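In structure tokens, one chain follows: the form predicted alone.
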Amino acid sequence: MPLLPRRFEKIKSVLKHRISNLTILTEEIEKPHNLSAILRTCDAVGVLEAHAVFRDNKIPTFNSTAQGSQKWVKLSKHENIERAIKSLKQKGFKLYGTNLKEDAKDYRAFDYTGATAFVMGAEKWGLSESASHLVDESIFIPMRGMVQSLNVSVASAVLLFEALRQREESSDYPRSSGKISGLLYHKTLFEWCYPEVADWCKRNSRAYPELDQHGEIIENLPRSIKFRC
């Protein structure tokens, strides 16, 4: 079915506000409705890509509570906690774990408007010893009520919304900081539009073909590929 020019721009509209510089990473999340949940606040903050971490890298599965969300953010999964941290902090990532440790801080307390990652652990158990060492800030949401703690996917929405706060609020924030452009741009507009078609180009390694300014793809592809359209 071709895409219709509405549809295009409403894609164009959401991708231009998407975030590089804010994301997640959960560590052994295991229920879907925690993980679909954690995925539909990263669409609505505007998170680009999120990360995870799975017990025995199982494949991860969502319900009706992502509201298709997977299909617009990504899940980068990596093998174990220590690579991913790794890999975030790297790429400029400041790393904010949550945690009941005496040292933790009331996240309140930072400035989320540079590049920042939270890292959310499993639903019983929370971080790892390992995660816990490894990022660079422990936090805490306070609670007044009898429970210690919020379920993770709340959580996550509470860190997320605050990071996304400060940074509409913060007159020092630049407003092209974690846009993206170029060709990361293109490149997901492609795989939001055509994601069959993409999945094809890059099991036969070619570049995506370009698409015109009302969203259609310009190239002549085979006849097979043209019904995916």
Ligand code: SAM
Given for the second form:
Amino acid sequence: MPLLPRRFEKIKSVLKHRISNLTILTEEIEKPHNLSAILRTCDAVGVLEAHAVFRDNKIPTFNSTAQGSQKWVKLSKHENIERAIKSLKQKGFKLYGTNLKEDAKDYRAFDYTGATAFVMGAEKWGLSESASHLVDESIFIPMRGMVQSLNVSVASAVLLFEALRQREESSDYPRSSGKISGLLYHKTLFEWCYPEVADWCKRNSRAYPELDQHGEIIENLPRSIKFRC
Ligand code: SAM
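Same protein, different form: I have the form predicted alone, so give me the form predicted together with the named molecule.
Whole complex next, starting from this chain.
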């Protein structure tokens, strides 16, 4: 099935707003609807890639709450929280651990216009001791009700939209936006337009073919590789 022009335009306009320097790292989230809701929020905010560590490496399935957002937000899985944090720090992210402990600070006190990763804890236990020690800052969202905490996907949404708000209001905008460009843009554009061809290229260690201005693949590929978007 060829890529329809309207679909190509939609993909390009969404990709134009994808952000590479704002992300979420989840630690041992177990409930499919929570992971699904977090990825849906990531898609809405424009997060290019989310990160996760799963208990016993068991990945919860996505459910209808995700509304297909798992196709548009890459989820990178890490072996453990220490490695995940180290890898994000090496990429220049400042890590904000979310927890309800006394030494945590009000999330509104920080500037999230630089490379920012919010670290979210498990539904039952919250953030592990190890993660709490390794993050750069501990933050909390003030609660005024009878219940002590928010649902983890709701807390993720509050933080991600705050980061987006700050970036859009920054005098440094659009430089502060963290939008993607160059090679990463073209790579992601191809993967979104032709996920199956992209998988085939990866399996065969081939570079992705070029696209023309209408989003059609310029190169002649084997007949067995049908173009699907
Ligand atoms: N009993 C757990 C605890 O003491 O941390 C509650 C975990 S809460 C249901 C799950 C996760 O949601 C937390 O680890 C945190 O990432 C996030 N969260 C929930 N409410 C929050 C709040 N008010 N401020 C910051 N993060 C919150």
